[in-house]
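This document starts with one chain, in the form predicted alone, laid out as structure tokens.
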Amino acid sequence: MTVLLVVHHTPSPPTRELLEAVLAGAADPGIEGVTVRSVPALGATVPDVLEADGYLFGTSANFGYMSGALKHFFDTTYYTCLDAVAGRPYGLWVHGNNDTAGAATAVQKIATGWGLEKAAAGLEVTAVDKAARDACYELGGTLAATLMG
């Protein structure tokens, strides 16, 4: 069985929402073969990561970086995952009130570091609304489907 992980801090109504979207999108009925985990980033392992054929990032943005949690899970993961992981696709989202870009930047780069492949385009949201869960809706649907083959 394929397996998308889904590492998430979702500490705020917001970004919940999103993480509910994305896990929709994950699991839209039309994706086959594709079991969906989703991991707080606090709870989430090495053998997570390593079991998991591609990833969903989701983060609050703190003070223009990303949450303390998700920096948390790739210290704890990163150099044991590291040459394991390349070439597997990966997606990323980022609520913040006004500053996204340095959270994402940050996340991008790790994934870089790891080898990762992007599979869509990063969301970074500063209003939960109609358009930002129908956007991670679809990103969620865009990893499984990727997965999918």
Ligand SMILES: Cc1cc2nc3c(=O)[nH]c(=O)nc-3n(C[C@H](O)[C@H](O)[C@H](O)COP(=O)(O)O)c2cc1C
Second form
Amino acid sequence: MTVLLVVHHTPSPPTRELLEAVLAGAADPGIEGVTVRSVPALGATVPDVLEADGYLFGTSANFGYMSGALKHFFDTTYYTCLDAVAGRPYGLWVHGNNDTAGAATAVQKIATGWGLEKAAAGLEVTAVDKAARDACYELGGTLAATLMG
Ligand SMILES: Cc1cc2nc3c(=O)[nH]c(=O)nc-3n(C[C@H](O)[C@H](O)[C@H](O)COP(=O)(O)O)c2cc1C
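Right, the form predicted alone is done, so what does the form predicted together with this ligand look like?
The next block holds the full complex; its first chain is the one shown before.
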């Protein structure tokens, strides 16, 4: 079984819209053989990471960084999973009001530390509109399609 793990912090209805668009894209009818596991960042564990073949990380921007929830996820999985996940594909999305750059950079640095391969450009959203939902759908579809190989 090929698994795409979606680890997200989704604190509000607008961010929920983005998550649902990502998940819809990952479940596009053109995708076959990829199981999508969506897990809130505060509940995601080392086994979730080890048992997945690729990753999508979603977060709000908070104080110029990723959310405390997603940071907690990385704090509790990073060293245990180091060396076990290198080469696997990943993508990320960040939602904020006006400045998402620090959050996106922080997630990318950790993904680089893990040796993950960026499979899509990081998506930074400041307005939850159709364009943002479409971009999230494409992000989910791109990661799932990458795992179809
Ligand atoms: C404590 C706090 C810090 C925040 N810091 C940032 C920030 O640094 N950059 C940014 O773009 N948005 C920031 N935001 C906005 C959140 O990213 C935004 O509220 C979150 O993505 C949920 O979106 P919503 O408020 O539209 O539902 C912050 C929000 C809070 C509550």
